[in-house]
Structure formats: structure tokens, C-alpha cells
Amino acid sequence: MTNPSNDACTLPNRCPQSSQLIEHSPGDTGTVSWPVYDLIVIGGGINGTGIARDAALRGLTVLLLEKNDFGSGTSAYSSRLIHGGLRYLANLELDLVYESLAERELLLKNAPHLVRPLALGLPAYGGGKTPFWMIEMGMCLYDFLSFRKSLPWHKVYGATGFAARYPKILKSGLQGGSVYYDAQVDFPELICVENAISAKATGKASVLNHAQVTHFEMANGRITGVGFEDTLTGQHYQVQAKGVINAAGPWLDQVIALTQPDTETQASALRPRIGGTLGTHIVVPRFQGGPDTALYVEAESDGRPFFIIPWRKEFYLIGTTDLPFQGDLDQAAGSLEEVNYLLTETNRVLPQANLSVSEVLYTYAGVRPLPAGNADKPGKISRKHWIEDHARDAQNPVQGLVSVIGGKLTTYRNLAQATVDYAVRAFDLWLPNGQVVPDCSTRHLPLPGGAGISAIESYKAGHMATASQRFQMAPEVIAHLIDLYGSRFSRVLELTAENKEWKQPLCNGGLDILAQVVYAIREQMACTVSDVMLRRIGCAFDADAGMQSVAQVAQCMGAELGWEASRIEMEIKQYRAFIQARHLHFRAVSVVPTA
């Protein structure tokens, strides 16, 4: 029950205060060094953070390694639906179905002010892959799987009535539909941000962005510690733990390499566990005759579902596709090929859209963890996870290391306590004075911005008034900033009286202002201006993907981290290139790269 300690390093710390207007919880002001962790968790996504929360909160120690920053991945790049998954009724995973709908409802109570329940419309045409009957037959077993939800039961409708309520649809062939109810999250950056904090401020846990696993220590065929390397600096550090959960998502297989002497010779002939598929997504203008509901529609040219979503009040969100990807992870981009296939489909079903190229404000894209398989067809690929304990591999025996395959935005708190719950069994893991490790506490915990609000309307209505007055700012920036922090948006506007330009908006007509840069500094570990504009604040995605507010941004970071004039264009630049690379502003660029 005991490893071999070595004297605790000092690890990087990434919320540096320089204000102590803040109140912190134990743990938020610095970065907690352990001889010996119980936990490793390599990979900051929505199950890595997650994992990390759930093990700190029972009290074991965790270090959380995350090589780029929290949210960066594939956490970034879904369709921002936390959904029960109706397309996984075809594959009949009614049990995945059950465990996503089960989650949906926890966190639309655990993280009101990011969650919120959402509309589809989901028309059904003659001659389509689903006929009419069989929609609804899932409509109704998609109710019954969710039988306890807050959300409405779904509606019927046929096709005069469907088009009375999408009056702009396509209605040649239209038989009817129904009108259901999930969830969207406009952020789930900030979910997998929140999860991090919350692991911190436990007192437990190290939670590190920019830090990239270089290598395992090993002795006798297991894992006892990591190397990483601090990507902000150059310095390098060596931790020993207990044992390794492998939560890198799509790059999984490159972590599970590292167990091998010569990776270059070697780690060819590991079979490999992820089998990733690549889903792109446009986002347009708001148009007339648009949907004032998302609406989830059959392609006609290769019936494969996608979504047309109303999102931030002033777009539509249009995705996605699902093609095999064995290109560099790092660099995935959507091509000009998918962005035309969403176009050609939106304006079949909604043709007063009329979308061409030019209209596409940007794209972006990621890899899906899938596992590795032999489906006929990348939609037939299994949504579930599972946990692979090396040890039990026949073919490379690792001892201490853990991975997860799969898993989904909507089932991490799920996978986070299976994961948890199977490492603390499979490292003999125990707390101090041989306390028995608590079972999961996360079920019905808030994540730090949902704490105090039970409906984010009643809280928003309790709350603008008085802040408004308190703060002397305008009531509809007090309400943007209730939907990104929740019940911690106080926090934001406290620094104000620090400084007072602090209140200034980030760019002309915008609701974000320059105290949400400290506070994503102080308060949320971001170290870049990519961190910031696309993962604390978004503004990364207005329509002019933040390049209004990039040069602002980069000014209030080097004065409250003391850049150098040559760092703040450095990151400015860096930011820029992102755009052009990954997140594909088509106004900005003439040739789109191809996948």
C-alpha cells in the first residue's frame, strides 16, 4: 500500500495572484506539490477534468496534466448539445441512451448557467432512411428512458401542422414531425474550466495546462511517475504517483506509446485503441426564414442526421459530419468538400436560406475519441466507453496505467465515477491512516458557477437589478456575464474596483469586458490569449473571430503578467495563426485547407 516517496518539486503555478479583493476556497491560491500522488490523470478534456474533480473530492491526490489547455480538444469541437443521443435508439444502445439522458438531467441542475434546455424540431420525408412511424416510436422511447426529466414530453405533429411551425421547412414529401426537448451548452469549455477549478480547490489536486507528458518512469514493468514538460517555459519535471489514468482522448494511443523503450520502433506494433472520425461544423449569420428552434434533419444525400442550432442569439451552429481521420491530430481542420455538404443540406431543407460559401463566417473541427473497429460506417462506431487496464494487456503488460476509450460531452461525470471508482480498486488505493476511499460525492454537487441557482432566469432576475446598481453596469452585461460564471460572476466585477478601465468592453457594441481577462488569469489558469478568447471568454467565436478584441486581450495580459512588448505580439500572432489553421474564418482566408 506504500510506493517509494521522493522530496515534493515545485510544480508550476498557474493562477498567480496579484489582488487579494478575491476570497479563495483552500487550494486556489497555489499549486499543491505531493511526494507521492495517488493519481496522474494525463489529459485535460471534459473526462480528464472530470476525473481529476471526482478523485480530488474523495480526497485522494491528483495531478492533472493537460499538454495544451483545458477544453482544447475534442471538448471544443462537438455540436454544444448535451443530448440523450436519439440516433444511438438505431444502433439500440437503449443503455447509453438511459445513462445520457440520466446525465442531461444532472446537469441541467448542476450547471444551470451553462446548460439549458433546448428545442428540435425533427421533420420526417417520404422516402427518407426513418419513416414517420418509427420516429415516433423513438420519440416515445426516448420519453420513457427519461421518465423523471424537467424537460417536456415530446409533440407530434402532422405535416400541416409541422410546417405551420416551421413555416420556412421544405414541405414537398414532408409527412409530419415531432418537437422534443434536449440541452445545449454554449460553452463546453467552460465546463471542462469549472471541473478544474472545483479539483483545485479541493486542496488535493495539481492542475496543470501547458504541460506535456514527455515520458514514464518505470521499474519492473510498471508505471511509478511521469515526466512533463512545461510548455511555457522549457523546464522540466518528474512526479511519482500510485498509478496513471489515461484520459488524452483522440490522443490516447500516443500516450499509451510512451510505455514502450523506442516509441519510433516500437509503438507501430501496438495495436491501436482509437479510431477517431472527424466532425466539422459551419456557423452562419442568423437568416430569415431560419428556425427560431434547432432542428435535427436527415441528410437526402447520405442519410446521415444533422443539426441546424440557434446559438448565441446571433448565429446558426451547422453540423456536423463524421468521416474517417488518420491525418495529425494537432492540425485537423474541416475541408471546403463538408463545409458544401452542410450547405447543400441546410438550403435543401430550408431553401430561402440560400447559403453559399461566402456566408459561412468560420468552421471548426475535431477528431472524435472512437474506439478502434470495423464499422461499415463511422455513425455505427459504439458512443460508449470503457476502461482498459494495461496491466491485463497480453500483448504489452503495463502495470499502473489505465485508459479510457471513448465516452461522450454529455456521460463524463458518469465516466468519471467508473473511472475512479475502478482505479482506486486496481492501484489499492487508500486514504491517509488507511481510511477507506469515499464513494463518488459529484451526482448532485454544482460545479462552482451553478452553486446557489436552482433556475438561471430567477437568478438573473433576483440579481441584475443590484449588481447593475452596485457595479454601475449596463443590466444586459450583468446578464452575459451571469451566463458564462453563474453564480461567481460577483467575482468578475469586484476586480472593477481594482481598476476601474477594467469595466471597458473588449470591443465596440460587445457585453465582454476587460475585467474577465483577470479574472480568466487569476482565476481560471489561462497563460495565452488563445486560452482566453477561446476557452475563458469566446470571444474567439464572434462573427469576426475576435480579432476586434485580440489586440485588447493581449495588452491586459501583459500588463497583469508583465510581458515584454515582443511576448504580447508574440501572442497576438500565435492567436491569429490558430484562426487561420484550425478555427477557418472564411472571411479572412481565400483557400480553405483540406483535412
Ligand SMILES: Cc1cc2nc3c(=O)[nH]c(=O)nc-3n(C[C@H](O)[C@H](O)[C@H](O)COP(=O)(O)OP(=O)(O)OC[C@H]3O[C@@H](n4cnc5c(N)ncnc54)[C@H](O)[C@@H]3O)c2cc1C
Given for the second form:
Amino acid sequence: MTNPSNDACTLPNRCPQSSQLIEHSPGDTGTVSWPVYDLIVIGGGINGTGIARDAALRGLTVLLLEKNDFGSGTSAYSSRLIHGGLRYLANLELDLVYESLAERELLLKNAPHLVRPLALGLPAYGGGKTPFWMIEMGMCLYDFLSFRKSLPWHKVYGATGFAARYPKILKSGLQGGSVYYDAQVDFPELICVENAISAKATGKASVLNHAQVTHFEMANGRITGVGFEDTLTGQHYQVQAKGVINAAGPWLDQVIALTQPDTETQASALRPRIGGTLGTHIVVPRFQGGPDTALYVEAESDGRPFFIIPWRKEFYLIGTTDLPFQGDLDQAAGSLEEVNYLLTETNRVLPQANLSVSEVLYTYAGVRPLPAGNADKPGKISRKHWIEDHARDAQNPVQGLVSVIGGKLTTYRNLAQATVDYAVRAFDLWLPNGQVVPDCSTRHLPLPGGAGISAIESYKAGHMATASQRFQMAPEVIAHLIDLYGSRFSRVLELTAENKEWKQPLCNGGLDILAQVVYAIREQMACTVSDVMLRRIGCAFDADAGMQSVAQVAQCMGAELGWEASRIEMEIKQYRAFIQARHLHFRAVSVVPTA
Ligand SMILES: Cc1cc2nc3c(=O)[nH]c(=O)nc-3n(C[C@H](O)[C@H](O)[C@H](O)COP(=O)(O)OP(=O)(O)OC[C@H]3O[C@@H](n4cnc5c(N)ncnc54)[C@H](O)[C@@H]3O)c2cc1C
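Show the other one: the form predicted together with this ligand, since we just had the form predicted on its own.
Okay, now the whole complex, with that chain kicking things off.
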């Protein structure tokens, strides 16, 4: 379907029942569209959703297009740390560390329900790649670069002190260690979702998941818009814009290739911008004597640092690897070799862990959208981000397209600010009536769920008892919902007034309730069972990889969205197939048939 010259085209509506919301801002109803958007943003990872939010909050009209779901790309497959990147100090990237530490502080304030302080222990062993004195110097620098932080400063321990702090750690060769603070985001997928919701709530942005950009509309060497496919219906759309931002993460080169008329010119005319590396994590149950903080350890076999991170109350998330990657980005998965590497190194530093492959619940793997470069080792490739204006490409100039290369979860807000600042100049954007586009406002603006929360624990303490009484739900459920939705937790519970059944727990043995599934559809733009399982509630990361709860979630979605039995069946199958292909699992899936 194409839009006739001066009319806005009708876009797919991703909130079919949003009119039933109990309370919503003007932009929450339906999907808005304009004849010509100021900006189209391609890619709904942390960077693309951050850019869309930043631009919409400044009053620009924006269309965000995500081919799968918000936060379904690399942003979902990270170590889930909001960190300065101690390791980048070794590469002398002080500006990157400074930026990351400043953004860490902002995220702790703006998303206190999702981003929490995390203590990390860093042991130093004789014969290690990094001597103790150098670690200590790095720690002081790390503290110095974040001297106005809210997190505690690091502490240094001698061998005895460190061993007392971490009694099960390998003692042989231990020289001492430090305990320092960074931050952790259990569920970065929700930061992407909250950015998308916030962009939409301005009334200036249309945000579409399951919308894959298939081609560019071009005139005289200038991009005038894009064509995209609604992958849920197979319908095609064309939309116009003054400028396009390519925030497709590791898929960035594939999007740039769409500027070329055919595959032959793509191969000959385009240099690669991305040299992605694969990083795999394993998830194991917490084990006896395991650390109560994260550990940041140097691997013996190759000197690479890796993390053992307490995650989601019941697990350790262990990773990551860092391997050159050439394969299909949509099929990235970890290998048994990587799993064994992570197990061996964990067992070495925590000998009593005694982990084997059978303890691994599942793995996940992602491709870092790193700039193509000739660093001799993947770990040496810079994690900085930069903006490429294709109008300035000497060989293949294309007006109207800007690509965002690299980046980290941690620095997404600042990246978004810089990108929108650049786009305003490059695409000559103005507000209606000729007003100048205002400066970025996200620095001190909480994400939707962070509004009204200054300290999460006191917020919980202040609301658990009253909400528990008002909604007749256990205080632990209230606390769990605050962890996921922040100050929007009551919106989930208010849904139960419509249907008491939605107070029922999901059968995952956790604290999730059915109302969350309905909320995911109505307020968080979830369209498929996988959207809910992987990126709204997170049942996919339960010990059974969501195999018990998927049918229940699908039934609930089916009732809410009027799905036929065949659609429910297909959704369950698609979810299971995804988990089997992408989350290499050992214990989780083997216990449940995959019919
Ligand atoms: C193993 C690993 C560990 C990491 N750990 C950390 C960490 O602990 N802390 C940290 O700060 N950073 C970490 N990172 C880095 C961080 O995860 C990434 O830099 C960040 O998530 C990139 O976000 P993005 O939005 O650019 O890309 P993505 O999240 O990949 O988003 C790009 C999106 O574009 C979409 N897309 C692609 N093509 C199209 C198209 N044609 N049309 C529409 N949409 C399209 C994709 O579906 C995808 O959702 C880690 C990365 C990896 C791989």
C-alpha cells in the first residue's frame, strides 16, 4: 500500500485495544502518521528507540521501524551491565570510560526500577596478565573519572581479606583484589520498550515493531523515504521523510546495501562498516558457595576478562566470549566450545562450583555492532560510537541517510542525543512555524516507569503494603511488578478489575501474573507470543526457558486478541523453534517435548 502524494498513509496499529486503557496520554491511542516525517529511524534496539524518543520529545515527527521486536537484536544478548568499562582503561579510551560512567549515573536515576547498583569483585593472581598494582591504579582512575557518583568507591583487599570476602575463590596465587561498583540491568529489553512507549506518548512518533525496511525511496541521489513490510500481515507500505537514521546495529551494512540498485553494485561499491564479534553467555542456577556479588575475572587460557554475574535472583549469567563473526546475524547462537571455555574458566576460579554442561540451563549469543577495523584482537576493537553521514561518502554519496556505528547499552542516551543533534543540522529540520528544534531533554527525564521514583527500595517500601491491600495481591507480587514496571505497576494491577482471572499466577512458579500478558499487548505493543515471553515478561529466561508457561501466555493472548486455535498453536511452535535454534539449551528444553 502506498501513500498518495499529500496524505499520510495509514500505518499498521500495534495497540489494537489501546482505547480500553484506564489512563493514557494523548499519544497512546492508535498510531499517528504524517505525509512526510522529519525522521525515519531504522532499528528498534536500544539506540534506535533512544533516538526516536529523543527526537519525538524535541517535537520532531518520527517513524521508528523495527523488523522484529523492540530490543530483540544485540540489546537482548548483552551482559546486561551498565558499566564504565574498566577494560577500556587498558586501551586508554578515557573519554569512553568517562562518558559511560556519566551515563551510568543518569540511568541509575532515570530508570531506577530497571537499573541497579552492582558490586563486583576483581581478584588479582600472580602471573596474571594484569598485575595487582595496575588493577589498583585502574580502580583509582575509574573512581576519579566518576567522582560525583552516587555509588560507593572501590575497596582494596590483600589476599587474606579478599579470600575472606569471597571464601570459595581460588586461593592459589591470589595476591589480593578489589571490590568496586557498576550497575546492572536485568532486562535491557524493557529499556527499549520504555523508550518506544515514551516516544509514542509524545504524540509525535509512530513506533512499529514487526516492520522491516525493504528498500529506500530515492530521487536524484537523495533518500526521500523508505518502503517497509509489515511482517505480521505481509502488507507493504511506503513512507516519506526528510531524513533517515540507520540504527540497525550489526545489520547496519545490510541496510546501507539497500541504497544500491542491485547486489552487484552492493558488493563492489560498499565497504563494510561493521566488523561484528560474537559474544556468548551461559546461564546456570546459583550454586552453593557462589559469590554474592559479580566477579570480574581474567581467563587463564587466553587472558580475556569475563564476568560471573548474579542474575534474576536464581541464576548466574556467565560470559562472554568475543569471536570474529561472519555468519547469518539472524541465527547467531553459541557453540559447545564456547560453553566449555566459560565452564572451565568458572570452575578454575571457583573450584567448588564444579559446573558441567548438564548444569547449563541455556545460552544466548549476540553480535556486537563494532566498527570494522583491523585490530589484531576483537577485545581491542573500540566500543566507541560514531555517526556516519552518507552524503559525505566520497565513493557513494547518498543524501538523507545517517548511520550510527558501534555503541554500548550504557551510552545509548548520549548516542541518541548526538545523533539527533547531527540529524537536525544535516537534514535542516525545523519545528512547524519555523521554530528552532530545541535541545535534548532526556538527560534528566525519567523513562516512563521511572517517573516518581527517587530510590527504588523506599518506593517499594512505601507502596507494597497499600497496593497489596488494595489489589488483594501478595506483597512479593507487588515488589516484583515494581521491579518490572516501576511506578506503572498499578496500571497492570488495575486491569484485574476488568477480569479477576488475570490475578492468576503464570505457571512458571514465579511471581508473574496473567494481567502482565494483557498489559504487554495493550500498553507495550507486544504482538506475538515471543514478544511477551522474551521481551515483556521474560519467561523465556526462566529455568525452563518458558516451556511450561508458553501455552498459558498464548491462550491469554489468543483470548485478548481473538486468535483462532490455529494461530495460538502456530505462535507456540514459533516460540519453541526460536528457543531451540537460538538459545542453545541443555537442561531447559530437553524436559519438555517441542510439539
Ligand atoms: C555479548 C555482548 C555483550 C555485551 N555486553 C554489554 C554490556 O554489558 N553493557 C553494555 O553497555 N553493552 C554491552 N554490549 C553492547 C550492546 O549490547 C550493543 O552495543 C547495543 O545493544 C547495540 O544496540 P543497537 O540498538 O545499536 O543494536 P540492536 O540492539 O542490534 O538493534 C538493531 C535493530 O535493528 C533491527 N533491524 C535490522 N535491520 C532492519 C531493517 N531492515 N528494518 C527494520 N529493523 C531492522 C534489528 O532487528 C535490531 O533489533 C554487549 C554486546 C554483546 C554482543
